[in-house]
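Shown next as structure tokens: one chain only, the form predicted alone.
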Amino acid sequence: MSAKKPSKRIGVFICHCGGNISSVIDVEKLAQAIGKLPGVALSTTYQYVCSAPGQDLIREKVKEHNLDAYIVAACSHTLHETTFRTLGKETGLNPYQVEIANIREQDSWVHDDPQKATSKAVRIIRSVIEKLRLNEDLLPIEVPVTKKVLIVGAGIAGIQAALDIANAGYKVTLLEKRASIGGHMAQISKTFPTLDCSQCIMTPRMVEVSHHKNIELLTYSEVEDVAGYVGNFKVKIKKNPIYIDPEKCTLCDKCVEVCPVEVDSEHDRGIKKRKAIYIPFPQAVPATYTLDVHSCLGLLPIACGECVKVCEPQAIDYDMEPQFIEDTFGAIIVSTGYELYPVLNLEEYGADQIPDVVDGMQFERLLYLDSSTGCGIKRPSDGKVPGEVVFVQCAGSRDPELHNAYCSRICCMYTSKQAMLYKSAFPEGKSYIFYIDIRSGGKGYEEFVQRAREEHDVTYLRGKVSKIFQEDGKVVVWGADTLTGEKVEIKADLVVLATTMVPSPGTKDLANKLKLNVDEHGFTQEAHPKLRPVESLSAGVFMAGCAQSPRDIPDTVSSASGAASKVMAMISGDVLEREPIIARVDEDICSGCKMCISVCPYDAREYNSDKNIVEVNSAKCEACGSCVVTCPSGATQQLNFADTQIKEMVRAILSDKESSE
């Protein structure tokens, strides 16, 4: 039995979209059909719809026509659902009485059958007119808003969007888990195209982060859970303990001085050795010493305790315990980072196995720890400068076999300003680059590879390498040459290998606590690639940088930047407004089973024993539709998406008639 209709008078605007739609739909004789339906009071056509004489049209015919609602048969609603959304407000229609239906992507793009194509779209907008009688005036969920920001990870994209937010006035809680911030960035020596000095650049932000007063930085830090919803996220933070007083601690130095323990300095890519009481770097945002609980002999059980006998202040306090942070945040940024895929994968490279094979990272550290002795670059075997370097780009990347099938998109500029560095420091030197092919797409960046072939003599080698081995003292590279067809064998001093960019470890696991959707790959998925670039799918948490995809600089800026203004416009008001298209419970029907609680994945769903009901949180629900195909006896419906809107949908969309009884 059908359901009972509501008696509306619909409009439907057919859009040529250009010709998208009209070459391959006919856009009139669909306007014909569709205008025959019951309920119908207006079918018509238009070049394009969405532009500002188009949506004069629709104001006009809405008010001629008496239109209780109207549907937009054009291109996919996620374009500008929005739009004509907001114009049918403007025309005093409710917003949830305006639909699309998708006739291009879903239709005209897809056939070439002029008559098949003007036969499924006759379909395809009769399936919305059957939805749209059924719809219900809406009105948009109103959610109070924290205007406190959440940003997690402290490499340029979190220092940017914090400094972006606090600097238009609210409070920024920036969090990091390593002991300073400034992330890989602060590792680099000079930055392409440009060649400024990359500390040069990221100095004064850390240390204006550090002294803003919009701003609680918190290192060594974690998050421990996510709960509440977007405007209102409870979020449990932990502090892990770094066993240093920094308001006792005068950086005398008298502790790493007798401390026994060396380790390999993370920061130094194991270039260089550090203390296992330390300063990570030496302009490290906060400027305070860490102690390393995995590698320090005074702790778990105390076997060394030489750093606490010559601290005359007693700044160091085996005793301290994490700290458990509970605060609330309107809105969360994720700007995890990137780490390097490990050379450990790389065997056929002999990565890990030969010293004088060392990762992209760990040249930049031997150029930063160089560069000030005019020698150039000295390699880690036996400290010698390298006379011939052989840089292999796409080192665990665009490899779908073995390795990671996507492209780092910053290894061919970075190499390339790896070899001009070497050169400038030691011109009679050789450096080769084994590449596929040069993507260099970026401003000023074809010139900036241009440079390195011409003025710095950087000799490169279209294809890939086979093998890396040592003979003789000697790196022996083998590989090929596709454009003259030869066989080429290197024997080097030092190869660098430019290794592909993978998720930041706990990115993962983060995504998880904010439900967040990763891609195949492990990166941050976006809401939308084109439309909402710097969005997740969970309302109210946003990415930057790459915790979402490769990026260089300017391109982590610039995300960084787009979150950051989404955010601010987000919290700029006393409370958000919310779709309304969410799940509704009949308390009525609901058995207070349970069933849907367990299926959400948004913790939108909560029981309420006194009524032996489940209800529905509705600034937590994200319309996902999980709770109504779990519920078993139907008491779970999804607003202007019910089961009686599909069937009647379904029903018209099989339907062989030009037109409804």
Given for the second form:
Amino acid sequence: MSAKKPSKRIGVFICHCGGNISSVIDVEKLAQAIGKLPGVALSTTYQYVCSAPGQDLIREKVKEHNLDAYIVAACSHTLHETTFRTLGKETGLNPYQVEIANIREQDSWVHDDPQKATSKAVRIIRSVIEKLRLNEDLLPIEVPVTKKVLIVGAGIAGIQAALDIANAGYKVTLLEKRASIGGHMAQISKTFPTLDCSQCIMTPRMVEVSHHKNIELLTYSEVEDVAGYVGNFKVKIKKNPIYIDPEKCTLCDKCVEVCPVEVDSEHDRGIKKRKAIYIPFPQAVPATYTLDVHSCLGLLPIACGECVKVCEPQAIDYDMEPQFIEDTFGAIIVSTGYELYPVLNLEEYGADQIPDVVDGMQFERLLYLDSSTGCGIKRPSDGKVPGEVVFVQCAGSRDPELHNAYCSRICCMYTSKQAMLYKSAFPEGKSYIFYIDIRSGGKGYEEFVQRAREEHDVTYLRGKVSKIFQEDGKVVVWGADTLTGEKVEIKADLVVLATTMVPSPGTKDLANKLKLNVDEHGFTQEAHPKLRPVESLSAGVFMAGCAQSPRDIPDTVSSASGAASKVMAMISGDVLEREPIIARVDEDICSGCKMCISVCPYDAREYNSDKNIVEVNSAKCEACGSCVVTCPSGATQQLNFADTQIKEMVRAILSDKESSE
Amino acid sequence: MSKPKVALYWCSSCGGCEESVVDLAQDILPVTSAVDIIFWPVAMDFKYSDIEVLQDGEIAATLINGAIRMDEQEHIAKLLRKKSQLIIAHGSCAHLGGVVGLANFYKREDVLGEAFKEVPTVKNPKGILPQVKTEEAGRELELPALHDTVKTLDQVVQVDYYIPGCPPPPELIKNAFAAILENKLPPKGTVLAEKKALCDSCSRKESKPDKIKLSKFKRLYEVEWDPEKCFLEEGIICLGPSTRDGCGERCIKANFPCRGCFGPTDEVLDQGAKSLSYLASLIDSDDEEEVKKIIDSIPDMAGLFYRYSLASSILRGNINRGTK
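Please show me the structure of the same protein in the form predicted in complex with its partner chain, now that we have looked at it in the form predicted alone.
Below: every chain and molecule of the assembly, starting with the one above.
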């Protein structure tokens, strides 16, 4: 049963787009053809409809022709739909009586036969007319907003976003999975291209966060469950036990002295060991011991208990339980950062079996320990200062067959920096960098790479390393120099692999809880790569830093500030206005079969047992359309994208009537 | 005043719809006393010429069951349309094409070949197939021609109302007669049953969980009979969600899942596609291989989802059958 078509007076404004459209499409002929269609009260063209005079033209014509609705045939919806809907509202129309017909990206830009392109434009506009005839007046949906923000991941991205938002006067809960905040930036020796000490610029931020009156810091914690929706996310947080009471602890370090367990230090990336009870690093925030439940013996009955015996203030409590915190947040920022692609996966480079093959972060720790203690850069196998160091870029990156297809983006720069720092610390050493291309697009980056080459005598070899193996106490690197076409063999003391940045392991799980899309590599997916880079398609969920893609510190901080400003704009009002183009259920048709509940990724479909129907929660609905296509009885329809409208649009596109011009 | 004239006719059908009229039992008496049945080939002896002599629109209402797949049926349907004020598609075959509509998955030659040559009970060494015209002992014999495509009644003539079901429950037929006699008919084109889908009145709806996730589609023999439990929850395909209500859950009450004979609701164009769509959404896997395995556990998918509605679906049948 098709709904009865209300007779609307429709205006069509066809844009030349300064030749972008009119150089291929015969816009005057198009306007004529469209003008003959039933219900079209006006069909006209203009050079730039989006310009101020173009918009004035629409204002004038809506009045003059008493239009009920209009179409702008121009560029894509993404570009100017908002412009023309806002204009429609100004002219007294409901904004949803304004539609865009995309005859640029979908027509003039992709075709060159004027006749066919013009005929296609007729079909496109004709189909939009059919849709517009059946468009309903809609009002934005208003939802109340909680002025508090959850940030997941307290590396530099999370810290920056937290400070930006907290300084603007909003409450922030900053959550970190590890025992200390700081993330990878706290592990790095120096930053390129300025060679600032990473710790020195990071630590003040960490302290500021911990003392900020608007920031609640939850370390050693994880997101357990997320319910609710934009403006009102109900989040359950699990605070894992650290088995220490920080109030009682005097930081005397006796527990660490007696602890018999030694494991690889995460902060030093296995270059150094730590005890089962430990402070991750001297500048850690919070400055508290954490008892690592996975390595501690004391939690096993009667196995150890040494630390408890020496703890005078009795701050250690083996029976501490996880705490669960429930709170409501208006928005969530995901800043869960990255991990490095495991060397174990790189069989051609020794699969983590050669002690003197390290990854970039391990080398950062070697550099840091040298600069902070003056101990010299010691290679892991025998503690010797390496005389020849080979850096291998793109280890696991730009390799779609075996590893990761994408570019890890920071490696070109940090290997330059590492080679430079190595040469500064040990000028008689030799350093080689194998590269595919040097990507030094940031501010001051190219000059930095040149300095490494010229002032620090770093040898750059263009080519891929094919194999790395051990021989006579050396690490042998086989590669090819593609500039000379020769095979290269270097007998090195240490090899540094610039392994790919991959999403941190918890990202996928968190994304699932937040109904956040991830891309093919597991990085969080932005709503639009150009125009909405820090928003996700899940309203109220934002992203910052390397959770989204590999990036360096400046880009991470920019994205964090970007996300923070988006969040602040969102929570600054008392209510949120949302697009009303959501699903609607017809109560007279819905049989309560509940199929929609199974498919809704946003938990927006709720069963009403009194009416035996499944309702749409308009605050939660993200308009994805899943329930609409699933609804077995057709009771659920997408507002202004009803099946009847789409059917008419398809019919209008396929029909041969009047399209032969 | 003479009683309103009513005609009943059958096309490609199994006879079950005729039976459904007889199933009115004692309720048929007020009907027969209120109307004049002037044409009902299955029950009484009439000739086509009896219809041809009538005035246009002289018959108040004609119930036609069965799909249209032969030229004779098309001819009589058109004749009855001319002579009747109302044409009512009676039963799934007239309404949607029905089970006979499944022939649209095959070419006419394949259908005839299967029926007259391939089936094990047929002995046809010369491979003779039915012909429209045959010479036999110097005389020309004629048979109705079989169409290549099975059509619904409304693909041949304009239909005013539909009584769905395979066969329609007597209750719906009784109500239809009452509505005609009392002149209380709804707008033309209406399917004379419920607007909602079967789940609305299903006696098992209470037990249905909010979310269903399936890792295997089961068949009836694989689960224990529990008259309280929703079939879908058990992993048994039930087309109740995509099928119009009004049957009185005849199958469900006999512990058999819905197979869709009442067709889709008004808002749905293609019942089979909709059924596939919602069942696919219940599959509990993201792994392509596993999903394929789960889907493969559905035997005869096309025959299941389009059992009654193939001829009325968007594709109408196998689009490749012409080139097979």
